[in-house]
Every structure is written in C-alpha cells, then in structure tokens.
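First, one chain by itself: the form predicted alone, in structure tokens.
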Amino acid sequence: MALTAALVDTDTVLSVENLSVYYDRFLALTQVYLNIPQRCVTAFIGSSGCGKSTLLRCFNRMNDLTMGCRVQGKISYRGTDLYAPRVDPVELRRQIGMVFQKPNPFPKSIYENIAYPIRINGYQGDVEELVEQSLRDAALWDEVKDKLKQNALSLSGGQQQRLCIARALAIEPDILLMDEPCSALDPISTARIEDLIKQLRTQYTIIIVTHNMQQASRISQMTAFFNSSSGEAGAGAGYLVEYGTTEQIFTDPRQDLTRDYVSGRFG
C-alpha cells in the first residue's frame, strides 16, 4: 500500500496503542500508549536501555531488519496501521525518514549523497535544484556549494550529520526521526543541529531521542519520559512513565519518578 501524508486530516500524526516490543524472549518495551502531534518536536528522554530507540525504530519499521524482533499492539500513521500486511515498509520509510546517532554519509561526493537517493526513488524534477534546496534546508549550502564534487567523508562530523539530514529531507518525508543526532558532535555542531531542528519543525513532524535533558527542554514542545523496570517479572522492560508538554514535564511533572529524573536524582 502506498502511504501519503494526506490520508487523514488530524493533529495526531502517529498514534501508539498498547505497544510492546520483544527481542526473542526479552521484553524490551511494554504497553506504551501515546499520540504524536504533527508539526512539532517530540523528545524521548530516559536512561539507557529503557526502549526509547526501540520505539523510534518502530515508527518506520526499522526493527523489521532486526532478527527476533516482534511487535505487539498498534501504531497508526494518519489512520493507517503501520504493521498491516498491505503496508510497504520501503514506501513507509520514504514518508518517515531517519537520522542516526552516528553520521553515515555515502562514500560518494557531497552532491551524489543527495542526488543518488532521489534518483533511485524515481524523482522526475530538477535534481540540481532539489540538491541545492535540501542543502539549504539543512543549513549546509553556504559551506559546501563550492565543493560539491568532494567526497562527503572529508566533511567534519557536524557537517556530515547535516548532510545526512539534507539527504533525509530530499525525499520529502512527512516525519523525521532522529536517534541521538548530536551525541557524537562538539558543542558548536550541536548548537547548529539544534537551531536547524527548530527551523524544520515548521515543516516537519520531528521525533528525537536524546540523553541530554537540556537539549530536550530547548528544542521540543512535547516530551515522553521512559524508564525500565527492575526487581520484578519482566525485569528490564522499558515503559512510558509520563508524557506531556515539555514545559509541564520539566516544571510540573505529575510522577515522582519523572521529577527525580529531570532534577538529576537518578539516570
């Protein structure tokens, strides 16, 4: 089934209902419910191993590529069940793009990093124009416009990450997933990525996993706090503790566990 961004006119772009994720017999994430609003930044926070990245990868079915991964429950994208048999995961990933923790540019020129994926996706328009626009959207054009034929691996880490963002934007996704996109970057590059995210949220729905609570408070409008269970049956399973506006989560959390985490008492 071909997915389009106009399936349902709603403020909720992704809906998660009673979602649990297993890796073989290990329960990694249990009974998650949440709705992701469109055209804003939603941050997933929590300690390592609590299922943040696992949930993120469910949204474009990247977990399909992990041996032994099994998903129970339902995720709807604008009213369509993402795990319905008729949904094509490849088409889904055109609508829901992803930027990974470590920059992963192709070992090709800067230009080809953008042009190659849009060509293989059947783009019929002006490739050069789209390459330039994608690099502009990723706040990279002015830095690379005179060296588009250079190997992308010659760029700095921060530039490589913005190139990967440009590559994701070039296929015109509806949603952009970011799995700790700044964790390997220096403070200056991190600030540039954060400024970029703030700009992009007017056009895209962005979901970001971050261990940096200050980053979440700076760039997101919604925040979901996850934790992992211990000392009980199913020990180690990640679960959603609290979800709300970023202001509410950081200034007036409803759960004691959330208050302890955002105040730095654990994590």
Second form
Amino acid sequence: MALTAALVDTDTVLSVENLSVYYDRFLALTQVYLNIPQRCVTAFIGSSGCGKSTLLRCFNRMNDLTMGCRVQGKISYRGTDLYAPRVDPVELRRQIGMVFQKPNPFPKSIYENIAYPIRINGYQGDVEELVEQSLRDAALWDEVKDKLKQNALSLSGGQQQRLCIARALAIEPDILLMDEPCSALDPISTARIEDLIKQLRTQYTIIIVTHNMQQASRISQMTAFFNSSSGEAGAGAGYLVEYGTTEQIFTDPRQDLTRDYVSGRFG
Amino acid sequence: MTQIDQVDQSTPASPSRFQANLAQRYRADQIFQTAALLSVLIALFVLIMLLGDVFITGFPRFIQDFPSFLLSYPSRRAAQAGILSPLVGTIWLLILTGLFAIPTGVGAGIFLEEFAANTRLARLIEINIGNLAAVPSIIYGLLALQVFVRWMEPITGGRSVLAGGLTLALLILPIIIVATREALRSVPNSIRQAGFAVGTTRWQVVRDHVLPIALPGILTGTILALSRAIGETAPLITIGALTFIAFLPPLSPIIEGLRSPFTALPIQTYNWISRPQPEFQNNAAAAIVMLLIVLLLMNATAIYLRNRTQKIRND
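And the form predicted together with its partner chain, for comparison with the form predicted alone?
Below is the entire complex, every chain and molecule, led by the chain shown above.
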C-alpha cells in the first residue's frame, strides 16, 4: 500500500486495515487493506456479490442499520477510528454523504428535499441560498428553478439522481459515497452524472461503486478491483484483488484476474 | 436451408412437439371465472338479504319517529322506547376506545417495526400479537371483568363506561398494532436509507419520512378496528353493561361521566331482539339501522382521511 501513496501525491482520507465484514455467519468481505486519497475519484469495480457495496457502506456506517452485520478490523477517517465508541454515526453521515443505486428522493417538494437535511443538521446561514447553491453544484438548478414546489417524484430518473446528489452535497460533506449511481439511468443521464462527478472531484473525495468499467476508466483516478473467492456471485467471501491508479489497473494490471476482468474476459 | 426445413416442420401439417390444447385451457378459465363470480354473488346475496330484512323491519320505526326514537330513553312500552342512552353510550365508548387504543397501538407498532432489534424475543412478541388478534372477544371480556371492573374499581368505578372503553381498547389493540406494522412495512426501505444518509436520527426518519407515507394505511386500519369495537356485544355483556339506562353520563365533572354505568347500541339491540313482542323486534331493527349509519359514517371518514392524506403527500 506504500506504493499507492507514492503513486498519488495526496493525503489519505480513509485508511482501511485488515477489514472483514460478516452478515451473521456469512463472511462477505475479508482482509481488505486500502488507502483512499483526498480529492480524487476512487472506483470500486468487480462482479456482483464481491463486497464492493459492503465496503462502501462501512465508510458511513450504514451497515450499522443492517441486522446481523459485524465489522472486524479498522477504518480510519482522517486519523479517527470510525468504529470507536465515541464516533456518532449520525454526525459521521453528515460528513460522509451517500448516493444510492436507485434515485431515492423524499416524496416531498424539490425544495424540501434539499432544505430538509440542511435544517435537520442545524445550518446557521440562509437555507434558501444553500438550497440554490446545492442545486447549482449538482447541475440541476436551471432545470428546476421554476418548479421548486413540485414533488420531486415528478422529475425524470436522471434529474432525481442529481437531486439526490444535491441533497448529499447540501450538508457540505467531506466524502461522497456513490453506490452504482448510474445503473438505473439511461446513457444520456449517465453522461451528465459523469460530467458532474468530474466537476466535483476537485472539491470532494468521491468513492464510486460501478459495474461499468468504461465509467471507472473515464471518471476515476484510482481503481480497486474486487473478486469473490469462489468466483460465483454471492457465494464466497469478497476480497480486494488489486488497487492502484486507474491507468495502471486498466493498462498494466499486475494480477491475471484483473487483466481478465478489465479486458472483459469475464464478469 | 436447414432453417427453412425447421420452419416447415413446425407448420400444422407436420406434428409439432407442442400441443397448445387451447380449447381445454380456455374452458378451465371459464369454469374458474364462473365459480369465482358465483362466490361473489353468494356473498352479495346474503348481505343484501340481511340489510333488506333489517331495513324493512326497522326503517319505518326509524323514520316515523325520526327525532324522538333517537332522543328518548329505553322504555317498557315499545312505542315510547328510544335509543338515546345506547347511542350516547356507543359514542362515549368510541371516543374512549380511540383515546386508549390509538396512541398505544400505533406506538407499539412503530416500536416493533422501526426500533426493536430482530431478536428472538421480538419475534416471540410479534407472533403473540398476531395470536391476540385472533382471540375471541368474550375472553377479553372475562379478563376485563377481573382487571378493569374488579381490581381497578377504585379508578373505573366498576361497570362503567371507562371500563367498557378500556375493554374494547384492549380488544382492538392487536389489530391496530398489526395494521400499523403493515403500513410501516409498505414504506420502501430506500426512503429510510435516504434519511439516514443525510445525518438524521432514527426518530427523525420515522417522524419526517416514514410516518407521513404510512399514515393513510394506519388511519384506515385504525378506523376499521374502531368499527369492529363498536359492533362488539359479548365483552360488554361480560363486564356488565346494563340494558336499561334512563340517564346519560354527566359531562361535568368528566370523572363522574367516566365512572357511570352505560349501555351501547349492540347491547340494546340484543336486549330488544330477545323480547317476544314484535314492536320490540322493530325497535331492534331500527337500532341496527342506527348502528349501521354510525359504521358507514366511520368508514366514510376513513376513506376521506385516507384520500386527503394521500393528496397532501402527493402535492
């Protein structure tokens, strides 16, 4: 992992040490070591059921809410152990935001979708201003500025997903976790979200799970390739095969598995 | 060439490997559809017969003495007897039952569905609440007789409208819990995750996102449960509701009202229907008409509230 640090000349935000995750008795992810650099897009790729999303959900402790989920090992977020008792998951989730696979806006007005997290987290400034700013940041403002009072569910899927990104950005997170944010979207909406991610990566640390290798190669600077031990989806424990700069993973992989995967020979 | 050969083989001229047998399958369709329609007709027929009988017997009495039947107390003389005290008693019961059962039932449902961990104890409680909903109402009456009427007499005043309300609340509590949980379970999990991901606490997620979506379902279930409560006779007889009450529970002081004896529409009906005189039979039918009106009003309220809350949500 020292190699990783050398390749990307930035500070480490998240550092994963010997992490294993269980769902009841089932070992979902085993012995992961990983350093996530600051203000970069890091992509997690790999076939279904190899623990990419599981790892992502450890970063904002969403796995706490999953019955029977147990985390072993250590994740440090800017030097703090994420699973230390004094870390409050509610406070943590303000700093580490998340965008989900399927757009999940609240069934409220567009304005309220953004204003709600702002208010609930005790924002001291002008809420309306921050709503506008967040929508601008998510490249959605021009499309919705005349219909802020409309229900968010009246937007198209791609707009809903950008609304969810705006909602995550509104509370000024440090890290943005994205769990296959484009898998439910058409190619044009996908392209817009990718553009958006490219804009955001100068200000935010972004970790994105994707099944689309072209997407990973287009938008990320770092790539981690995961696989599961038995090779069958969901059957065995997921593990990290290789982690490096996106360029290295796609052009000069060190592992045969990685080469087969990124060249499309399986997966 | 080979492809064309294959197509030729599947034409009706040569035997196919599939035998669609459509005629027979459509016949099975027809038979099932007819059977299902017949079931509906039987149910409808029974319902119409019942309602028709009640209305033919009861409606003349109900409409002839329109206000006076509602506004007089029960009497030995059928023509002067009215349903004022049972009607008021039913309304008291309705309010008290709602006051006790709705907050506890909805609260318990929220706790079990949103807060409780999925432990063996939680599952045990879950199964037993389901069982409680199926316990015959007379059993609740027996329990209430001991607990609310005898043990808690210093508070309830014995066979009072308060004891009656508590009894019916106990009876419909499991139904409200189950309905609340069903309504909460129908809220997609993605909404909860959206809430948690922006840094909200569990209660904020429930209050701001889950409950507003589940509210129409909870309301409907609750009002249907209340409708069941006001139609109950057995537990009220068990706890000793009277059949002849010639006064109303005083509204002030309210504690006196709560502790006064009571009767209710189903009890009055039960009493009248067991008398030999046909005039009382007519009275019973007229009382049933009133009970049906109350039930219809409640169901109408349920539908109205459901539509309204859904509309608010969709705005």
